Amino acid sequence: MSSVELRHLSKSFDGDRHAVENVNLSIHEGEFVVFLGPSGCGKTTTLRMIAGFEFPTEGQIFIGGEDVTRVPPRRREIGMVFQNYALFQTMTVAENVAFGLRQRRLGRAAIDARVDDMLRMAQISAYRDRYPAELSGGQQQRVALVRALAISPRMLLMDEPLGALDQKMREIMQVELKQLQQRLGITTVFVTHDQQEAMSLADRIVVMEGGKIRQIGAPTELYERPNSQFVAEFIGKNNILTGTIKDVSNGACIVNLAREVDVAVQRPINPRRGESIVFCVRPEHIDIVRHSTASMDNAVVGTVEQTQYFGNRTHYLIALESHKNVLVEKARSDESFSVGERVGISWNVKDSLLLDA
């Protein structure tokens, strides 16, 4: 059963212009589903149109099957954390807890031991006295959560919740959220920009660009199998190459990058000599060595142009004779390589992915 069915969504603003386009999208109960795109996309319009908070120009929302297109938020079951948390300043986290309580008019002691329980699972419990200017950022993020939640709501909708922490901190709560999540069981869509945010906190992510859908799946599909050149490039890092189709064999084709650089890709449905095609390399797939012996089916010479180390990586941008810059990622090992150097780099045919440009 889908918990939430958007059909044929739209929302024009200013006239002719579409926030968001035709979208159709099926959440299942109990899925965790990430709108993932870059600013001004539609992501957040689209929370906010399940929310209630924005009607659609065209198009209906479904909620546990009932049509609530025009039906207002207060209505909808539905739990939202923002994104600078709103939450009272002038209520302490207790009293931030139990507003959406009141507000449904239950008695004070049901009241009272459910705002108990909600702080004793997100671990706040001590903070229940204290106001919210006097929490960390980590700790408001808790108390928004926890208010989202005592309502019992069918749904959690969250738009961008973790943006204002710093980088540890968002680790930690994504961590948090997504064993939350998992023990409540309760339907959550949450929007972010953030590309490794979606791939740790998804069931599913919906990739958005222009106010329309690109691609929806689970992560290791979107990363392992990108249906067009803007999703290979949002998600994660990736070598973009583009060339010429020399010759064509039974498993692969042979695509001429520039001058006399020729490299084996994956054989396109249709393939014709002089067509030219786009493909992408993850930079983990491709090895790099000093000595020109291939390791793998295709063999690169070019040289370090930049290095970046991560500890459990590096990074090393390589210039190739083509003039085309590739980045391969190298597992922390002995061997290391400097700006400048000669190198050899290879790939295997099917680590090369047809893309459509």
Partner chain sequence: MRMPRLSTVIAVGALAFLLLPFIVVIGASFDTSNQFAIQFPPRNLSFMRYTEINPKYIDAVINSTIIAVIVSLLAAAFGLAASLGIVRGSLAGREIFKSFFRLPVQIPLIVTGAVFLQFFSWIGSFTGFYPARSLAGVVLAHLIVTIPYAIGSIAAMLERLHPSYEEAAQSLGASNWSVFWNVTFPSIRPGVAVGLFYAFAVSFGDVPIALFLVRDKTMTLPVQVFNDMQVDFQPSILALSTLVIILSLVMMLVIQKLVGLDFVLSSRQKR
Given for the second form:
Amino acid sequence: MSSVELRHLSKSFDGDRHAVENVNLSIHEGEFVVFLGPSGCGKTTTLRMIAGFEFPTEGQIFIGGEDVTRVPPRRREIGMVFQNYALFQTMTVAENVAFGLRQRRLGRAAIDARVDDMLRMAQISAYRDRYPAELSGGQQQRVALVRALAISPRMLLMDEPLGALDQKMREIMQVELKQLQQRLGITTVFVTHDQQEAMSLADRIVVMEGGKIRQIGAPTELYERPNSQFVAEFIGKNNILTGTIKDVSNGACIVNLAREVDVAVQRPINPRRGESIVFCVRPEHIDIVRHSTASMDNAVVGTVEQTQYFGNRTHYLIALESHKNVLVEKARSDESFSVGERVGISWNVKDSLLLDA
Amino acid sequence: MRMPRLSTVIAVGALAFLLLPFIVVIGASFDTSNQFAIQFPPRNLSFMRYTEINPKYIDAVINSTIIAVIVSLLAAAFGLAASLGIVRGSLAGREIFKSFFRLPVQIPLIVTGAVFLQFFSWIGSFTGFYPARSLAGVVLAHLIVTIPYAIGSIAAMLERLHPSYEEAAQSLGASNWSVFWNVTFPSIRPGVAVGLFYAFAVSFGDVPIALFLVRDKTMTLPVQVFNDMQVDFQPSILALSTLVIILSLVMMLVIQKLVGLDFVLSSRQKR
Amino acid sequence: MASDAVSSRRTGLSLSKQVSHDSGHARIRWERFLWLPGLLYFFLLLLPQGTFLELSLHADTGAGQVSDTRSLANYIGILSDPFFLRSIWQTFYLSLIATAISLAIAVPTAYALARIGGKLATISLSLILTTSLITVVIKLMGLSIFLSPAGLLNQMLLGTGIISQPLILINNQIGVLIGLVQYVLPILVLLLFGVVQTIPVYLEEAAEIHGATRTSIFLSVIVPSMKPSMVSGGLIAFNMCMGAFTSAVLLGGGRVLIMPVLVQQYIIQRAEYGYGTALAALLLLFVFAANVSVGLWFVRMRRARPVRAGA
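I would like to compare: after the form predicted on its own, may I see the structure of the form predicted in complex with the partner chain?
Full assembly next; the chain just shown is listed first.
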């Protein structure tokens, strides 16, 4: 297995604006890295540059310390799983898996043994002589995966490989994929636009937008400490609020949201009175109380606008007097609120996170 | 019961109109009521007309078949090369290339025939090689008008083949040659088959081009029949035509079994 | 043409477009394959057509010879001779009428086949496809037997007493028209069938639930959706008719002298290459002019009225 390094990687098509701009990234041996971002963010282009299907306009790519920037894909020794699986329709499952081995001119016996091993590993030995069109989506997915792994690649690239599966199958495959990756210890780069998928699979997530990397970090890090409004909104549900600094105390500063509404949030490094700031609070970190009861310390008053019941939790959409809506998540339903009810919401100062605007 | 739709009535009529000539030819070929006159509906059914087919028609069928086989193979090869270039190539004006390679079918066939008559004698005048003196003349002329048909069906197939299949093969270590023979070509084979089929049909049935280029020795079947229909109509032509019709139907069935009617229809090169 | 636009849009969406414009791409250089057919097209299309057009600038000097100097004499001669002008006009209106008749039959036929669907439609379509692929001389042979004064059609009409004298349906313009319709109808049906298939049935159901009759559904839902392909299909049919030679000779009996027939006569029978090539060049010019003008008109129409949803 190999480490991967991307240095100042840029790519532009037709001399147009950059599809990928100055991407720098080090991937450790055996690491599972997920490129996450909306469509057109440059994640697939970056993956295709690692695979060798695109050459970068600028920058370098190292795999296992070797500069492969201009090496054609067939000599990169990389396994790739495509969004549409790209299984050869005119070949059987076994022939698909054997394809890469045949290119390496291995002996018949060696190829057969390797193919049998791979099929057994993916539990698809029974489909050995079927054609791809005769398999279900999940089975095709497995064939595509072992075909890529059969050549013992230096690393594995996956381009939205689970996108075509239904929700249930996708979750099953996520678990299998993660287990397999850990067992083989293969360096893996996985592209997706689904943040939940990214969270469940990745050792580290690379959030991309507009061809640039916005943040790199472990799932918990990105969830708990997003560095920008984009990441805060893209990963999980979040409430983005804006206000102006009114007063500064030791641990926190008082922010004015609207006319009479003040809340305490984390203290910025260099707070200046009158400065406008952006911060976020996760829905599950917000407490909700009846307006009449409780001490309304650091609480904002609002009206329940909408409720959504999910069984294990309930979402409340609260309309504040500043006309901003705030989403609140309550884990248990021992206390419920109804639409139109006046409520107070509050949060711990440490759960309010300041963001770059 | 609902009245049948007017459109259904028209469709039945259209189908009858299109099939009528063939029914007449097939029917009349079995009539032997009169040695020299043609009779439809037939009386005194027999295979007599089939036993008296003139040897010159047999020669013409052989010529036509040789020409059509060579033409369809060449058209498929050139059509394959052109399709790969147009669909997969890195081209600035893809649509312009597409239209350019479609040009030959937009020129009236009679013009193409006249053009080649003149062109071949012009070539002959300074090289001493006269293509129209052998089958080569008709083959070359048919080739240029059948290539667009081959491109039509092969390019249609190639457009359906997502580039990721070729990329998958590349990432598995396949050389360009191996990518083509193991992945690209097997996937577009139905398109090649349909292209061969269309090119064969166009070449085998052509009158307006061959008319300018054939001589006695290189006479093709349609031109022979065309000539004889004007001056010396022999009823045995009906028998031969019936055989051609049956053969066409069989070919049609075979190609449909191979690739499916939907694909045959969707990849038809529009004139 | 509408169908081409659709296919190019599909290409545009595929990955190949995205990567193909990129110079630094690590891909197979497929475009090099264009050299082979490109060279062939030069030698078998551009060069012959070019020398041919050049020949049309040389006046005939008799006995199959042409003059050495270039002039527009042939063109002027043709375009100022009522005989040729009549032929041009006849070629034009016969093609136009044949196209109109074929469209009028092909549109409902394609619609009926697409909506009937199933095995019946499949068999009908493959029969139609087969008829379009069998050499036209056999079709014309069958037609001329059927339509002749002693043929089955006249026998039946005389037998029922509808007519007292056989109708003359061949060796005149009527025969040529029937032959032209026979020639282009299968291609139009096949082309339009593919278009009807793309019109969702729910559009018709929506119209029906709002109280539309079958006729008004056909006219207000089907026909407007098919208009672009009717124009492009009609153009294809018109092109084919303009160049149709075999039907004109075999069903016109040497009396219908449309341009393709004259081209053949002047070149093969009279060996007047100057006039023959100029006639062919004019025919080519008219076909291209028709294509370009309809194309431009079509583009303007589309621009004037935005494409409606679902069409």
